[in-house]
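Okay, so here's just one chain, in structure tokens, the form predicted together with the ligand.
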Amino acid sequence: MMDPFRLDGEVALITGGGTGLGLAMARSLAGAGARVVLAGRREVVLRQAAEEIGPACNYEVFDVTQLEQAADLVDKVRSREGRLSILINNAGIHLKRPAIETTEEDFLRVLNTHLLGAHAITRHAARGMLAEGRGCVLFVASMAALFGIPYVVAYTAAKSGLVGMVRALATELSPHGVRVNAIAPGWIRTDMLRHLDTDPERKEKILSRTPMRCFGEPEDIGNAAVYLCSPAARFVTGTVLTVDGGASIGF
């Protein structure tokens, strides 16, 4: 019987692959039979997490903010791999600051990387898919969608964009068998958390909310995304999958 959870014979662009929760997806996608092509700012980062992954793995440096490039690198993809079936938008920079200092240069630095950056790929990405008649959109967003965090201003409205966006591109996508679907990680243990090191107050705060009282790893949004993207999740689409040990409904 054919396993609904694997990914043979798929392609999939994962944007900040590099890193954190993005490499956690390409392992886990690799690991269930995909390609995946890394994409990030850093080459060298990128070129050790595709050597580790081995050869199912490649990668290409690029900015998500560079809008005009998108279609390029959409274009690399599919003649080098052949196909794009699976796009999951997942690079991101974080933005600690009071709403009253977010400037505007900073609120647009924060919502061209998660918001146009994503529509960007997204656009020319799903053009193949349309044509093949199938594929899988999915974003991460986050539990700034979800509830009021302080000090996040400017991600969270990214963040909520995003979820809007799965909304309004399912509706759009999904009559043509293209399924867009989004992530919500709780707070998962990579880079963006090792602030927290010096805040015990605040990781105090999120634990005493988060019912199963741990930090999620890596694999727990790899092994999500590789569910999201296969077979097993054909009837699923414009959803936000929270992967969170219950922080979003926890009191």
Ligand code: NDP
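Return one more block: the form predicted on its own, after the form predicted together with the ligand shown previously.
Only a single chain is listed, so you will not see partners or other molecules.
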């Protein structure tokens, strides 16, 4: 029997794929047999990531806020790889600032990256998937879309918007064979979490409300992405999979 968690023959495009969770997902998808294309702004970082992953990985320099270039990116991937069957919208920026100090420019910058950028790529990628009658689109949400976190009002609005987009897209695309889901990572050991080493009070607060009493590892998100993009999840669409050690239900 074929392993339902394998991704042989699939081609995945991952935005923000050169570092952090994007890189972790790229490693896992490539390990499951997919060809992977990383997209991001820094060519040096992308090249290093692609070399680390190996022959199954390539990259394209791309800024998700340049909405008019989304179609060209999708066309390049399809032309070089022959198809595009998986899209992972991972690129994003963070902004930690009190709500009353968050300007309209701040807000728009975050929304443009997370929402408009993701929608632009999805719009073009989905056309080819619909033509094939199959495909998978995956978004990266956040704990901020599930409960209130102070000082991240723009980020929270963006990630909450992504969750709504997942549900709306799933109702439109899934009848035609294209599944749409999201992963909501908890606190994962990436470079963004290193600041907690100098903030023991904040670290303990997070762990105290996480039933598993530990942080996640990047491969936890990678493995979740493999599942949601694989035939093992063929009947899963419109859902947000929390990978958080129970943080979203902890008290």
